[in-house]
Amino acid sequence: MNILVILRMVPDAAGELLLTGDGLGIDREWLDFQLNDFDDHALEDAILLKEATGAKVTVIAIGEGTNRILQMAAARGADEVIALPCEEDELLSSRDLAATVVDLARARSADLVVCGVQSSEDLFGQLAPYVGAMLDWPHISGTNRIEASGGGLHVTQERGAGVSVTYEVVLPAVLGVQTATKAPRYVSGSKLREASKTPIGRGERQASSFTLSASIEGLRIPEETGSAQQLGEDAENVAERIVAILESNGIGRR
């Protein structure tokens, strides 16, 4: 089983945010990055499947800080690791990141893509469907387990209210991970030494296929119109300081 990974490099929503000269974007230029989380999950249930079945394991990054993420891959047990291109101030996009990544898993041969259900930057979680459909192949998104099963896996989807449901999934296919079957290992100093010395290769970008739908018109930061109340912690003082609020606002009386 050939398996291709991807890791995105994402905005630490943390920091604060600030908004381009023309208000259209957010100023990247002091922005921290990070892994997106859900990636970190895909990376693992990846290096699981490559623990039970002796698959190969290709991981591919794009974003600022890739090198760092790529040798941390490396010393998880990723076979193979490449750094895509990214502009400095790049928006990262599902669509175009889509279409590098149709061409990889062809490239290699791939069975199986995996990458985090979504991300910061991909809040509706576009990526995985979008490399399904341009592969033609089945996707599944929000999954929190992964298993080999035969030729196949067996692979669990979370559907909410403690649902969840588990599809016999026949390779190639794309998979959208919400949750590792078992929580990203932790990677020590020394294999993370070790692994620096692994070679990082270089990918190029293709080009999207897609046509834009729709534009940002523009941006604007929420305005501060007042702050919020700490009530406390006992429910009778709670409830009558709720009413003097209600009262004091006309929206209630006694």
The other form holds:
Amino acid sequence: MNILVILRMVPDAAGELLLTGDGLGIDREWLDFQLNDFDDHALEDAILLKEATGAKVTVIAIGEGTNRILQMAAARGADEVIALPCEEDELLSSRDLAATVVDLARARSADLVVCGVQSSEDLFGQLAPYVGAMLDWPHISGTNRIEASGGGLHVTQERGAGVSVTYEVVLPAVLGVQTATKAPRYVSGSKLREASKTPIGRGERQASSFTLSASIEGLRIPEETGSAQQLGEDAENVAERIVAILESNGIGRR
Amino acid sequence: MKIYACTEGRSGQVDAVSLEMIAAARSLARDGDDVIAFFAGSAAADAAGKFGTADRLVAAIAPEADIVVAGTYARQLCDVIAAEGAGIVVVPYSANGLDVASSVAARLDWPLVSYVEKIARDGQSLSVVAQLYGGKVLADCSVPLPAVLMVNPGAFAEATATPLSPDRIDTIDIAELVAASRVRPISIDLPDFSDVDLKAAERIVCVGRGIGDEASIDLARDLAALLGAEIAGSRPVVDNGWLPKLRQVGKSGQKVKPKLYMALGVSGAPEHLEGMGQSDMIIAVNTDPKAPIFNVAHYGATCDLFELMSSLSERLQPSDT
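Provide the structure of the form predicted in complex with the partner chain, given the form predicted on its own shown above.
And the full complex, kicking off with our chain again.
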């Protein structure tokens, strides 16, 4: 089985985001970039499938800081790692990236493409269903368990409210992973040092294959509604005020 | 113009988000437009009474298929659109919708915007407000028609469940299409609420990524016990295996509405807010003053989480007298 894993480096949105002067992007100069969390889980599922079936895992990464991430992927067990070029201030749109992934899947005779279910930059759609539809391959997103079964896969998808559905999937297929079958593994420093010698291939981007797309007219930071009455920064005072609030609402200690 | 609202449900039930999609579609309709609800499943789910203010229902039915997989759903919807034409398709941001929206956009070569919060129709285009970076940025988008929109749950109030007369329901047999699919459901796991049912809990203490590690959850568990509350977690906490899945609140977990919801170290991603935003009283504690959880909370604090849990637990201890 040939597995293609797509990793995207996205801005760390945990901190404050500032907009560029033209209001069409976020200022990335001082931002940290991190591996899209869902893609980390996709990588883990690919490596677990490799361990179960002897599959070959090729990892493709795009965004700022890909070399570091590709070395990590190699340390975790990827057989081949490839970086895709990216504009400095590019919003990584899955709609644009899909044509490149489709091209790579065909060129490398992939049986399975796995990526994260979504990323924080998926404004114009999600990668797995785009790639699945363009290849006319079956696709499932929101997966939390993938197991090899015969010549295909058994894939479990979260449907919300605690409901899960397990599917039998014929390969080739595309999966959007939400949670890996097991938590992403820890990689030791010595393995990372060893993997730093892994050659990183360079891939090419394909132009988007879509005729018309939506466009961003402007970005803005949402107004803080200020709905929360602030209780402060001092834990002791906050605790005292919370107890008073609970008691005055009849929901104190039980 | 025909405007399609994608609806969802199984076992004779229609999910609430379906009525929200019909409301979204209706808000875009002008005189002479048709709002068409699209459903795929094993039965049209008492269709006459459950498809709101739609003008018509197109029900794609396979009697044995309680779950119609997204690829089949999208393919059939595209076939209907190819036969009848359409200008806009609205899809819910759900497990099924995540696959359907991009699949339909790719198959029809139409524009798509995800995580939509607001829509305005302006001639042959739409002005759309959508969320980026987990809701920390809003994008004002121009969308040429025809187009697909994936709409956040809660962005539109549910349409009224107005009965549809039988002559406004078209049924399509998709049994062959379902049988030909290369994805086949083999089991459905339903939640067992005998251990805990967060939906029934009056008080919930929810921990998020800010709790740091599994051991620290014990502090929150002690606090919850003193409050007579259930302990719950956001997605990262459950993904890490620190709490079981049944205790997850949010889009892919439980949707709750307790009298008290205490969010500790929860940032408030849109997927989480969807699951708890209707709680009667929300108290949020997060060191990031810009955390989106403060936009839905009634009370907020930016103090140290662990100092607060300790101090609060001390104050809530039963007195000796």
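Think of the rigid core as the biggest set of C-alphas that the two forms share within 1.5 Å after superposition. Nothing here was measured: the structure is a model prediction, and the numbers come from that model. Numbering follows the first chain given and starts at 1.
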item	value
Is_shifted S190 between the two forms (CA, 2 Å cut-off, rigid core)	no
Core-superposed C-alpha of A13 shifting 2 Å or more between the two forms	no
